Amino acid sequence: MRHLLTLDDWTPDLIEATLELAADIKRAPDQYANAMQRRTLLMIFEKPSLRTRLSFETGMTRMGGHAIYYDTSTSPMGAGKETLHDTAKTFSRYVDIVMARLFKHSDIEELAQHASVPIINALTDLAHPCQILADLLTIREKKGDLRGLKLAYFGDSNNNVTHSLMIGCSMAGMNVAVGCPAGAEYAPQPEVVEIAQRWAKAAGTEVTVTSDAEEAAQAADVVYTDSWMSYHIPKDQLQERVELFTPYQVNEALMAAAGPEAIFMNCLPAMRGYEQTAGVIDGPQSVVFDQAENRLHAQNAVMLKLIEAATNQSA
């Protein structure tokens, strides 16, 4: 456990730990004041970030470290001046702790193959373990143990998220359903979906794929939606993906088809009448801003586990 890239890297029972202490954090969280005291995170940022800078950079002051935000794109390593096994081998002398997010998921491997200081994948183009470990904690909070619960996910299904929640909600004992277009183009990646049911098999329970919404909402105790278009998606698509993912739209049919005791996800940002209604995301259901407040104590929890095992591991 020196890095967090995927959360395939860990196991169930660190995942499990680490949801502890995260709910141990936001429980009492003056008893971690001085937790990261004397320490500094790097925050690379190649893509744009409301959440993520917020809540590791808050993070880390209310734990008494320090946290540095890094513009790639007014960098030497956003301008490929500066190789990124050098980035890495410079900032390891530096800093204890590294988040980054990026583009590529093979570049944030190759920080991690050159740094000696931890480093936290905070989004690439395929995985997003932070915001993952953020919704299991409020799973958590809204429905106790997570064994044996199922999570419903709609909408553009090749993504981050999706891929991050098919493996954490597998790992952690959940069965889970993606309702998603037919095809390669808009279906998880195959590779994922392995990983994940693989999990789900060791754990008694179902990863399944299909393009019938209806069925995948089907007794669903989550019900999580992503934007219909992400950063990297040109704005003249919307009209196109529009159409292609309505029939994935959460609205209060789909909600219905999951059942009142069901809770409503999304990790935002969100837009209203894509792929969720105002009345499901407003509504009594959606827990959308205490999962986004959860990111802080996750990726805090996160953070003392990398440091905790680096510090045993340099002793």
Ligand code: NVA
The other form holds:
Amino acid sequence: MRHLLTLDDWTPDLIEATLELAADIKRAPDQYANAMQRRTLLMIFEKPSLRTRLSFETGMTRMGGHAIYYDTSTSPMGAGKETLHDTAKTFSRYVDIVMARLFKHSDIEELAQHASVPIINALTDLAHPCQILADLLTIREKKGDLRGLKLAYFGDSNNNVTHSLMIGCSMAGMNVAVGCPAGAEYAPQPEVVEIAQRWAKAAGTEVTVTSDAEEAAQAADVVYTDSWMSYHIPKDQLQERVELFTPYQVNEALMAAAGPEAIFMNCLPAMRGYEQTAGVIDGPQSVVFDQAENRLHAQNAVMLKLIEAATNQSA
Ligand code: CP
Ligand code: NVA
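For the form predicted in complex with norvaline (NVA) instead of the form predicted alone, what are the coordinates?
Once more the chain from above appears, this time first in line as the rest of the complex follows.
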């Protein structure tokens, strides 16, 4: 069974084909109006969401299918009354495909291990692959061919979005520079750096991590940041994090170091005055709402690719 737990579960060719399909769905949505007819998506949420919930549910509606929102706080699984194993075996008897937003990456791996339908990671502590497919679609629209472009990421980097960006961009032939505080607590996980550097080596590009924000920003085509207060971070860490990450805030000076052609991205939700200034996110270089829209098209393509693979497998 093919799933999407992290981007490197897939090949660069499959990612490219998915982006092509996403672009086609966006261009000609009516051609896909029945593509999910009689199909049901289960959406499991352990954490909050605006984009992920709305884009997956709307995506199923637009393709003629149905989506079930399932909040684990009202589930036997969330109440500690049912194992992941039994949950996966049960939902596999009802639905065609599942997306899950969970705290622990090992939990989604366990679901996938016991499910007989495709599982999509809709954010775990380790990875957020759907976000990065939407981001790559957006970068392609704004900059054309992805190969050889440079993405610079700033801020909290021991982070799902950073990890998936490093892997996804390097698989797509892009250079990645991460600017973050020194030390393991806020830097990307070493295993992820290693995977991304392996892809970069194959593509002849670079993946670097530095505590020098200005150096990371040089000649970047894309400047990217994510929340300093991810969903799982306790509120009482705000002050400490503001002090730590302020040198990595995406502000007008950092955008100037990248250059006037650079686009600004944030997966959202965003806090103005924290990971970026209002001037940047609301300014002319920002593409954050195109990025948010593209979640819909990218995920529709992911679901079609996974259903296609599952159907071929059972044929
Ligand atoms: N970017 C993203 O995943 O947003 P939500 O948390 O609102 O789903
Ligand atoms: N890193 C963020 C991404 C939100 C979409 C979080 O985990 O909350």
